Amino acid sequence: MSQARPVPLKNIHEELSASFGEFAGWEVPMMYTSTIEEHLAVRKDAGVFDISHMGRVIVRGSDALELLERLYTKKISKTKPMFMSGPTLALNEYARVKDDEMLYRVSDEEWLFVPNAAVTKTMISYLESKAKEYGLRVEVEDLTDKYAMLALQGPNAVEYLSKIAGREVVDLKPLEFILGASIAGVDTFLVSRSGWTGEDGFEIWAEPSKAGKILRELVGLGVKPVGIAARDTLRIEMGFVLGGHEYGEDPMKYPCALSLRYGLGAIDWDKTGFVGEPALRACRKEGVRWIRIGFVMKKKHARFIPRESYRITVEGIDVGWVTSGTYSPIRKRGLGMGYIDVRYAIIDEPITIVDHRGREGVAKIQEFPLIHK
């Protein structure tokens, strides 16, 4: 922990009585009061979040929409400005995922990206390095350090932003944002309608003193304060996607992009020259042997709770493994996603999971969102 870089809001959160932990060589807030009881507060109130250990980054220059569009897998120059593109794929060359991210469209020559935080320096030095490479006008800026980063989360999120925001905040559309925005009285640098929770919501990049000021205020209104564990079990519960568990850039270690079945049109078929194009259309040619899918473990073994590299089985014989596994408090019973052999990835059909004592539960393949409302 010594190590670890805090939050810039840290005394905050030792205000609200927050146990911390490490994260992408973070200092950041697990949880408040419990996992279970925050990650309900999401789904069925609201929550805040601090997520400052993700990076904030701008990238200006009369050549920033060439350089992103050779980067990601979307067409970004159908983005609207002031309106989010995503999430988009960034590749490497043997079509594995550098980063999943969102842009943001300030104009043709400015953009914000949020990289996760794992992976900041290393987006950064990527993009320059590429800018280079083409011979491209870009300029890229790290914010981090000049930004604290809030996600507001939940159904009842637009009630309570609602007292301490205009309507040029509250009725921003999904994917929308807006730049120098007040709330609570102080100017933020950004707020968009956006999240990664499966709620509605809103997130918010201010200077830590003014994003201290919301965050307080918030928690006054009664916003339940959430941890980063409720952050991993709520986005589990939606299939989404983390670096280092569903993907990351060795071959030999995770599956083609197109395994995972990333949907939301993550990436143009009819766009070309972006990095790792040909061997993700190599991978498309060939077809995939591995697939990713969603598991709700099955009533008579709801306590079973399948974790990261514990096996998947069908009739005894390996068929995949487990990326990212919790307890659901929707569920109330494990759940989780991993790859699987294609030949075994039915919909409906049993898996069994073996954790590394041998010790089994039985699942049952569903689509995502792993949740019903």
The other form holds:
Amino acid sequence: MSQARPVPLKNIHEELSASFGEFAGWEVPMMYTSTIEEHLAVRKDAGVFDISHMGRVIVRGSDALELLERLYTKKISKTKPMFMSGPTLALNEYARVKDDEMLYRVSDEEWLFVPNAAVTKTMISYLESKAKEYGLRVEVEDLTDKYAMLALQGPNAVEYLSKIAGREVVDLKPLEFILGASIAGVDTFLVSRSGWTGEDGFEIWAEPSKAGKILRELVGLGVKPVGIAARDTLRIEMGFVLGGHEYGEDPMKYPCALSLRYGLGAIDWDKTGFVGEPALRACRKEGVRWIRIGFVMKKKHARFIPRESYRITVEGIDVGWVTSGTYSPIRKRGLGMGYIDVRYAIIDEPITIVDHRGREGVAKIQEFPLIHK
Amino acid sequence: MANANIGPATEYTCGASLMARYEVKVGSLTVVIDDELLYTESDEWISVDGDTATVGITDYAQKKLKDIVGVELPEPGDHVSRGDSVAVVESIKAAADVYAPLTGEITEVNEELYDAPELINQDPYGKGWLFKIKMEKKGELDNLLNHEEYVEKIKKES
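May I ask for the structure of the form predicted together with the partner chain now, the form predicted on its own having been displayed?
The complete assembly is shown below, putting the previous chain first.
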């Protein structure tokens, strides 16, 4: 813990009685009162997360768009100004995923993105080295320390935010963002209509002292502070993938990007010339062996909690492995996701989850999201 | 002295002047200790009544695990040896093994926990008990920690 960097708003989290944990080298608020209560607040009302551990990066220069087109699987040029691109993948040459990202188009020559905490430095040096390799005029700046980042999420997010922000913020369309808007009487750098919970909401970048003011105001209005532990349970219910769990760069450890079944238009097949394209097309031609599936524990094993690296078996044969799992406060059951041999990937069919002790629980393969939305 | 940082008493036994439970600060946690119980290094508590020992996990253990969402308990009639992994407590955070603190036969398990595992969070020394053992080797009780030794153990961990 001593090596972990505290998030800039740590003092406020302490006032809110957070317990802290380490995540990707950061000391983050893991939980305030109860992960289950915080999770349910986001699904039924609203919650606010401090996600300052995520990276904040600006890419600018006359060749910025050109660079991004060469590094991501989606047609970045289709992104409307002052909108986010929708999720897309940065691949390595094995068609394994370096990071999944949304690109914020300020203008052709100015883009922002939020790398996952664990790969912020890696992605910045990757963009810089690729720009150099291709001879492109691009400058990459790390804004991570300059701004803190909050996520207000939940069906009532709009209602709460409208008490401290103007229409220009509250009326943002999904994936639209605004620069320099005021919230709670302080300037923000950026506010976007986005999030990672499956609920409506906003993500706010602001200087730490200003983000602190906004956080206090939201909590004062009755928005529940939500820790990083609930962020994980929320994303697992939705089937959202996380680097180091569902994907990673190591081809011995992770199947190719196609197996990830990312969806959401993350890959444009009529796009050419991006890093990893040859391996990705080879993977498509050959067909995948592994495919990511979701599953929910059967009623009889509702309290069996699947966890990363547990085995998946069918008729006693090893057919896959769990990449993420948790207890779902909404379904009141264990659920999760993992990779399974495609021959056994049959929706609604049972699979057996086996833990390290040899305990077994029966689950049913289910399409994402794993809760009814 | 183990008692140096012990907080105020929170509960008094009726009529008696004896303090049954008290609070101890361990890192950021405030942990309730019951001075009438015995403890293990692996955070189980034991209450002895004749030949029968009731076993649960301590307030410190449940506070570290946080949201408890499932349990797996032994079957009545199972014979267990001291140190065997006999139960699992699942929280959102982790799955924790519970070890038999004593050798003997499981006589009863707390079936209420199957539907309401959160009782372990709410009342670890009461309604959150896990199982009962009919002891075969009463001498094994000497291996257990008293409340002061247990406080020293958890303070060392933090």
